[in-house]
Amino acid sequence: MSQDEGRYWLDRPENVAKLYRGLWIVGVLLVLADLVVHRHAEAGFDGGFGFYGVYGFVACVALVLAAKLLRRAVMRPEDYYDR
């Protein structure tokens, strides 16, 4: 059995750092593409620079916070199924 058997590519910290940096680069390029791509704004506020990036980030944060609140509402005791 070799030493690398059973290890995946995301188990190595340098690969995780590369993936993280790559995602940042793709995100920055997508926001910069907003300078070149013409948007057909349906409402007045959605035509601004970086609107969809900010909107997506705020929506993602709101979903995480809503999930934390929902967890408290549906959480069961640790021994719920043992009773």
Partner chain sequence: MIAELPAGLILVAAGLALPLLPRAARSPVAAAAPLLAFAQLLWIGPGYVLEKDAFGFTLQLVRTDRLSLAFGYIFTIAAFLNAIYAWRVREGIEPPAALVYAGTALAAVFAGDFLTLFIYWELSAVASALIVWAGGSARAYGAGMRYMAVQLGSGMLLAAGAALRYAEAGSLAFEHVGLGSPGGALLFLAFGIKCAFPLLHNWLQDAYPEASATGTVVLSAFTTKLSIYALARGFAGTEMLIWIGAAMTAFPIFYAVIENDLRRVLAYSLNNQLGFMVVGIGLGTDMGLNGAVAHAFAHILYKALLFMSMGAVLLRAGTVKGTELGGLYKSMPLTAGLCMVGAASISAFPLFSAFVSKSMVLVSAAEQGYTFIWLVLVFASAGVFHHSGIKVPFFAFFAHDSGIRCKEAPAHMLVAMALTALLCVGIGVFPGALYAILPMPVDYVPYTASHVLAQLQLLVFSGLAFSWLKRRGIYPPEMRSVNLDADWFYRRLGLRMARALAALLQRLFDAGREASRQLGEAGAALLERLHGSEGVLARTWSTGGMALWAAILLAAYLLLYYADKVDRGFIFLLILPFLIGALGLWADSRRRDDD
Second form
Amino acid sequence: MSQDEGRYWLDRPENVAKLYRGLWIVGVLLVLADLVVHRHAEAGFDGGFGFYGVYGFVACVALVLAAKLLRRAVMRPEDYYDR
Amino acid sequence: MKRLIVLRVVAKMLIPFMLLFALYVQFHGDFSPGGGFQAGVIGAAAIILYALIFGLPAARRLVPERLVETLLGAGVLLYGGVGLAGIALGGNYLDYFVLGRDPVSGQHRGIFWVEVGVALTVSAVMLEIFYLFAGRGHRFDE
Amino acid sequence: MIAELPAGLILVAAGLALPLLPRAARSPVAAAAPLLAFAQLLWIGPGYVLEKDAFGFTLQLVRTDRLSLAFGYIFTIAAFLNAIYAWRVREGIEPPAALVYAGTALAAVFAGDFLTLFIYWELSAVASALIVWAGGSARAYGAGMRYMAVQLGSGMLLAAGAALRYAEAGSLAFEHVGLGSPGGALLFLAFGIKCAFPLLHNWLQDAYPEASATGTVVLSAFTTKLSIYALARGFAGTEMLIWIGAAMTAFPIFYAVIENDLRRVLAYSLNNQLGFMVVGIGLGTDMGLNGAVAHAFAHILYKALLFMSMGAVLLRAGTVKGTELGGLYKSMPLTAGLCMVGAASISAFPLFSAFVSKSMVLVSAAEQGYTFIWLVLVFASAGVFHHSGIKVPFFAFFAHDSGIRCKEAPAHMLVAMALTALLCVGIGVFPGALYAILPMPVDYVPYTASHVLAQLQLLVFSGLAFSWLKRRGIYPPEMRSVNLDADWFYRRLGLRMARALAALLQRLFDAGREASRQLGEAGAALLERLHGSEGVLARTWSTGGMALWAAILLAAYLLLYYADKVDRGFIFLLILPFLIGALGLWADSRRRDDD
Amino acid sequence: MSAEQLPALVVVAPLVAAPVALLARRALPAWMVATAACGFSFVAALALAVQVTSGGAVSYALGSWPPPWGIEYRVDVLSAFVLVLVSGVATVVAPFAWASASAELERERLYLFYALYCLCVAGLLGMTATGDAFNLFVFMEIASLSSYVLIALGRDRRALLSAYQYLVLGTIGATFYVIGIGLLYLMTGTLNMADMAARLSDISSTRPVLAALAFITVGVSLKLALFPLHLWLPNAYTYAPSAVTAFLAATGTKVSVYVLLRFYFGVFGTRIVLEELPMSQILLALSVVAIVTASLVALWQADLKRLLAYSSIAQIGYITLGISMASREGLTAAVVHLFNHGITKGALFLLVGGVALRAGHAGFDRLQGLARTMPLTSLGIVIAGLSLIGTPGTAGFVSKWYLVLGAIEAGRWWLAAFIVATSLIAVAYIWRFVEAAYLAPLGGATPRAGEAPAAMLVPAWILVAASVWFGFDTSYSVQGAARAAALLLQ
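Form predicted on its own done, so how does the form predicted together with the partner chain look?
Expanding to the full complex; the earlier chain stays at the top.
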């Protein structure tokens, strides 16, 4: 592994951070595009500014948090059924 | 029992009459109660009496098992044959009407032969059963 | 001549012939058979019917229309891609089983009546169970057993439902059924099991990840889509399906987030994708149905692509556990890239296949006024990107470097994946081709600025949520674990209850025997006679005992006949001795086991 | 000999062949006579079946005495159906018996075996063809007595005891039957069944008639091994010579079912038997218990022949279950299952007979890895086993299908579920064979002499093929059964 060190661009944390920041910029741009592009609503309220961005973000955070709770309830050792 | 002279003499006298009576019952079956079944039983009883008095080997010499078996088959065959003769002569199975020139003689003939078949079969079966049981285990007369 | 043959039977015949062929010829035949079947489908087109008299019925062995043809096309395509992917697998039960499985599923799609459907339904269940078993491990054996039991159970329900249906409607024709009758309900349940409805779903996550690298790809394509077809045919517009489907889209994704086995993650997301189709069928509108069929079509391809890439990882790295993988993009860059095409497709990125199919279901739900359902579906869309689009490629190919260095996937696998990826992108770029074969006329335009923008926002912010949670350390780490699911009820609870019941009965019988021992000489002797050296009902009875039964029965009949009015309680009294006898038999066999 | 004579000839041929075989005294001519007679009966039965299907029931006055004074032979769709089954199985088993009985019996007494075989066939055919209740009793005795002896010929010592028990119970059954007939004669003054039915319609609820019904029901139930009167069957089937087991399992109990159907529907009438009396509930309860217990007992048997014997009891339960429904579907199911189970079980016992020939008996210890040494036999057992389970594409499926339909028709959902569920027990016991023959390694006790001789294998496979054939082509079996059911319900 050590000989690979540095050979790959993604192995460097600062590059990952760059990607992360870039993604935020894209996101913000997309939301701002709402001002330019008219998004017609499908369900009535989804035409609002940045609806999909907010919904996607909140939904995913909620999903992960709920899954963490779920894990407490259902997680068992790997050989659970074999015992 | 061979030594009991009274029994031997009486049996010797009785057995021919029993056989004769069997024949009487057989042939009188058309007119009065009787027929092949009863005749067969009486005939077989005569042989069985013989076996009881004179011993199984003697009876076996008189009426060998082979003969019994043949009679058994022949009796059934005779019965079945009469039935088939009815078909062959254009009637139904066991149709006696067609066996003679007129229905009455046809009936007569048909019943006669069928009863002979029955008598043969019944007496043979009686004897067969007797032989089988008597031949099993210890010989009671020897 | 070949037009006379149901298309599926071409595959079945090829599958059965496969073991007899020389090894070199097997893979080409396995690839050629689906092509031949595909050509035959194109040739016969819609409106073809092949009937045959059997069982006293007129069976429709083949009935083509636009709905069945759409599934027929994608099934043959999938079978072809599978054959390429599994080019090197020439030995064992898997290649013939895969062809027979695909063939029976294909034939089932064209079944015009329930009896024919039932026969192929069961055959495909057996063939697919063989594929699970071909996984080879002890776990695969157990999972295959459970899988088989569930699938055959579905078949039993189908048979029972068909029989009821015949009694109700006087016809076995496989047309719209609806939920209004007991027969319909049983059929619904039969299809539902195979479609992995919530709480009936676990056979899927249980069995698919236990098959071999190639086997899982085959499995993912046919079983559930066959049931989607059956639901579309029999239960279009059944409102309950909308709610079931919405639940199906939502709840598997929670499990997918915490699952470690990446092929099992994909199995959960397979379940979630089926939910979209089920909603579309439940809506029953032209667009909803079109959406369901289009999504099934697209889904088979990208799901196969994802399973193929994970299969390649399994083949080269020897595992698909999230905990053990990472950094594989360095060793398998092509596989990583193709996997990401699949991920983009399932996540419905613009220019990828699901973008043009899934949205039809969403729009349709919104149009029908199912706002809540629509919200759930959007949530599930974000979620699916989250776990299938990001999690699977991320943990396999990126994340922290696991240090695994291996070879790139073999060429035939790459070819299969590339072809599949090409089709995914092709559908995304030229949706008109897909729309042309849908059952209803389509007037839907996927590429509007509004739709593209909304979808991009959703996806990018889902991705942002993932990276934000990950960087914050909130994201649940991958752990080696088993997550309890509905299968717990039969794998654990059922087993325990059966054991507890057996123990309880044992104790009861022990107590009974103990009590009887104290009943005194006469009673004990009687009991001893009842429990002879063999079971009461199995042993040879004394002749007198047999005759006694005859006398008892005669007496019972006479009593019954002479009683003016006989209530049923009396009859049960009559049966009671037999029941006691049966229990005695059981107890006796237990006792002998103990000795 | 024109076609009108067929109802008599079908019975007479084996009846006359029996003494001829006896007189022949040699195995080979005796066997040839027996086979020829069975074959003749089969052809005659087929011709009769064609005749009654197109032209309705045939009445034949024995000795040209018109019924009801003379004995009438009456062949309708139902009896023609059973005649075809009995004579067909007899014909197929005959060549099998040449190889199997030669190996199992002393050579010098072999001709007796064939004579008795003919008698048994004649008795069963006579029971089916006759329209006279007492004549039926006579043929019942002919068939029973010959089958007792045939069973006693088995080479296992226990065969004698089994035959003796069968004799005692069979005689009780026959006696009950004849008591019932006596009561009916007392009340109606006739022995002709059709005549009896007509005269019974006014007095059907009187006590002597009800007593007659009870006696006949129990008597015939003994003969058809209805639970709990089945106890003679497992041993009799297990220890009898293979050919006898196969023949009796395929036909013996089936003819008794036929007699039950005749009396319930033809003589007493549906109204009294199934509507006024709780007969259908009792029959239903007994059938259900029979299916469950016999299937479960079969599951634990250590001998394949005995396992199949218990499975027969369960299958008879399915037939009586169909009768208890007393509906068109139910009766169709009963009659078609009577036929399908006959050929399926016949096939199984013939194949097991082949195993027994090579291995001495068919205990499961002899079956380990059998598929390697006797592949055709094992495959046949599996295929016929599938039919026993009721897998689609086999004859067994057709009957189960109609049974389920009948249950649904009657609105008894639980019964339909029950029928499907109990098939799973059949899966389990057939699986035991598959496990032993295919999955287990070759056992030390497994016969290594190769396949059974062709004379045994070919008849067995004819029946195996038939049990698949009638799973696809149901035009004869189901249509015949449906016609018979319609006839019974008239």
